[in-house]
Amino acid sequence: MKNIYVLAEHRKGTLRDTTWEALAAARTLAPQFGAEITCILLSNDASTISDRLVQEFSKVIAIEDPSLETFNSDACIKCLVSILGDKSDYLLLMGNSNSVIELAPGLSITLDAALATDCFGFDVVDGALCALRQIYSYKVNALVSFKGAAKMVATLRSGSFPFTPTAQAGGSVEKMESPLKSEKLRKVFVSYEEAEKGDVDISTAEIIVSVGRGIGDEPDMDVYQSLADTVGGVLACSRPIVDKNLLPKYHQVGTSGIEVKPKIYLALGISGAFQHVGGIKGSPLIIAVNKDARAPIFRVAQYGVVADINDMVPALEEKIKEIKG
């Protein structure tokens, strides 16, 4: 593998975290293959974004075109083919966002490149790159090969590759002519439809106190909100809590809710079904409290406490307040 390319993903002129997570993955792989890392930026105005990119990438290839102001998979495929079409022996990394999920399959076919989606890790086996994925509804971790392909495309699960900024690259931008000027696209962007926002955004929280079925059928939610306030975090939950209308949908953590990556995730009375665990993969510290010692949540938690939630929570809040003085 001679080159690793990272597709910069942006929305409304702002770079998304998936760009930096893809760069973090590239940085772990590049030394093992002696590969160079290059960022690909497709935008209507590269200058608004490239200044930030060159701080972390030594080289940025940019294509500017009015059609690239908003995401369009047809436009992106044409641009990426113009950049990569005559190249071989490379890996293209992208975040596994909703946009990329649409883009990646068609791109891999057009480039005749091997594709692995929703990867949460990589390994090198006998000198060949392999990707870590989860199959059977997140129940099995699979190490998959690219079958010796020289051209590879991989999308990355959010939160799987923590990024540490350096701001020391001092890179340059190489602008390429747009291949879109004389072509009519099949798709037309209509508008953004933003999801309903609640009073909190758990996706950006650094500390999350999350509750599950184990808190009982008629719990006093103020008790758990008080604990969240005391530790300086936000209150979240697993799906059963939403199903009982104890908390709104935007508090739900999991693959069917919101994927989170807080610095600390405190799971109270959560059994640890694979749908929930899939949404907390990005958290470096998971603390679980459950009265069932065999609860699956303990398999992923760094710290586990087997205890009754009703006894544990008041004692924990009291101790935290004592420490805070």
Ligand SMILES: Cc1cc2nc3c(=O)[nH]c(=O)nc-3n(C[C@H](O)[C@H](O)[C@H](O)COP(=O)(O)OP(=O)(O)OC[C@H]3O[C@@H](n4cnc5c(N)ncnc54)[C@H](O)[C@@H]3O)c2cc1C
Contents of the next structure:
Amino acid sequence: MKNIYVLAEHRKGTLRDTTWEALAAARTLAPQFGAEITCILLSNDASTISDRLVQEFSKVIAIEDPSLETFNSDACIKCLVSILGDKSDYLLLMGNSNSVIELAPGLSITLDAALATDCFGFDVVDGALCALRQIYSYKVNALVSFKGAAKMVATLRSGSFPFTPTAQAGGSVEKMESPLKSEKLRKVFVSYEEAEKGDVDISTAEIIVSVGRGIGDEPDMDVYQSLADTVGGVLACSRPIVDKNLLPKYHQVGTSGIEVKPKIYLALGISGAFQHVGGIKGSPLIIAVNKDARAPIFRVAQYGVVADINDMVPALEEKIKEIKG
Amino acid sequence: MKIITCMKWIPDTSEAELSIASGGKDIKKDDLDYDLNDWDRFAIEEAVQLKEKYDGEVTAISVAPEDAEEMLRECLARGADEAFQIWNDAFEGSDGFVIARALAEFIRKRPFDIIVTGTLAEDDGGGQVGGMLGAMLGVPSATLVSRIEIADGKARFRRELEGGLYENIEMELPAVISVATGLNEPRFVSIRAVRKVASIDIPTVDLDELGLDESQVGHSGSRISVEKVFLPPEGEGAEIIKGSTEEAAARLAEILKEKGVL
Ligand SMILES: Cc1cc2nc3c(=O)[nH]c(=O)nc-3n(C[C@H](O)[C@H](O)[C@H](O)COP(=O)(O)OP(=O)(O)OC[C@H]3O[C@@H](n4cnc5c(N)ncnc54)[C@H](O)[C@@H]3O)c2cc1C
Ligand SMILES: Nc1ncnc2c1ncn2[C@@H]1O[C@H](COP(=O)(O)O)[C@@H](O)[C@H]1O
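Starting from the form predicted on its own above, please write out the structure of the form predicted together with the named molecule.
Full assembly next; the chain just shown is listed first.
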């Protein structure tokens, strides 16, 4: 692989951390392959964003177009094809953000490239790049090869590639003509929308009792609300609980929900998928109750109990009441 | 309106104890129950709700072995009008690219307005098939869609970004729409509903009908290949509190007290 391209991601005029994490991954891989790192910036106004990029990238290729203000996958594919279409021997790295989740699969077909999504690490086996991914409900790790493809695309799990800025690249920006000028896009952005806010704000809560799919299909929510009340906390949940309409969206912890930073986070019947755990990184004390000793939540928790929550929850509430007197 | 929905048949690993199969390239699957991918339950429901709202027909398709017929039958009970099962043993070990290709070859000959898929499957966690299928068929696609309306030959939908932010998008049809979990409430399927569709034929489709040969599917047709699987190391992790329910509960309560929250 001669070139590693990093797609800069931005939203509402600001660069997103996924950009830097992708650069961090590129920096560990580039020396192993003797590859050159280039940033690709697709935006409506490159100047403000590229100032920061050239501190870390020696080369930035930029396309400017009004329709690139938001992340339009249709527009992005056309631009990326105009930049990469005639190239081979490359790896394109992008964060596995909700925007890229939409872009990457179609892009890989249009570029005729091999795609590995949601990679949390890389390895080089017999000189060939392999990616680490998680499969089977994120419970099993897999080492995946690109089968010798000359064009590779990989999307990266957020939080997996920590970035240290150097601010020393002193790079330059090469502007390319937008391929979008004459083309009609099949997809247009209309507006942003914020999730509805509710009567509780879990983002500021000090104590959170959080429930996951382990509460079963027809749970008695009062049991968990009662425990939350007894410890003086609020009730929160994982995504499937919101999907099943057991609690409103503003109770959901995680990357597509709310980031919380309580003093204590009590996770009941939550497996600990990274999208969930991504929302509780700021919590100093995580306590998990799960009947599966191998549940990933135990890897981020400080204390764990391997037990059935149906037994544990009433017993715990009882003990807390005793202490409180 | 012609609606096609793509359904994946996957082993349920959410609560199972998993172990690695000999060869080290997959897990042991013999003892696992198979079921419809959770995201696809929302996809078939959305397809049927679109049909009910805008009038049309729903076709459910799966690239899956024989056993998956019951899943497609369940899709009929959920409101699909017809179902097709694409299979040949050579599909074993296929990646998302191969699956998308097979679906594309099958769909190419059928006019459609919308293809509804899940965004992601819980077995490979790939999130590849929907977008690839769109690109192969030359139509636009969208993922993580959490609300859909159709008007003037266009889809207006909301898709999920991070942190409780959404974007509203307008997209030309035909198109592929990959849904997010939670966008609807999948209906309950009674045994009676399944019985009602028992006589509907679910045709099976083989490679030759797709114009593909064995080398283009399975491992040999795939663009990525699993070289090794392993269970994540247990690592440092939590201090596990042992003892009876009573004892563990007492210890937890004590910890809460020590932390000054009671
Ligand atoms: C783009 C995207 C965004 C996402 N955003 C989020 C998000 O913001 N928040 C989020 O939470 N998820 C999110 N997810 C989903 C995430 O990947 C997981 O699917 C989800 O977090 C799983 O929820 P869970 O832990 O409740 O369920 P499961 O993974 O099904 O886990 C249930 C757990 O309960 C245990 N259990 C079962 N019964 C009992 C019992 N009786 N007693 C004790 N334990 C029991 C099981 O052992 C298991 O570990 C997102 C996914 C995607 C693709
Ligand atoms: N074998 C298959 N047959 C039919 N549809 C599939 C198949 N595999 C994946 N899909 C569809 O593509 C979506 C994403 O799957 P994946 O790319 O495997 O994560 C699923 O939610 C299904 O809607």
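Take the two forms, superpose them, and find the largest set of C-alpha atoms that agree within 1.5 Å; that set is the rigid core. If you're wondering where the values come from, they're calculated on a predicted model, not measured in any experiment. Numbering follows the first chain given and starts at 1.
Shown in the overlay between the two forms, fitted on the rigid core, is a CA shift at Val306 of 2 Å or greater. Put the two forms on the same core and the Cα of Ser256 is off by 2 Å or more between the two forms.
Phe274 is among the residues whose C-alpha shifts by 2 Å or more between the two forms once the rigid core is aligned. For Val289, the Cα shift between the two forms is 10.7 Å when the rigid core is held fixed in the overlay.
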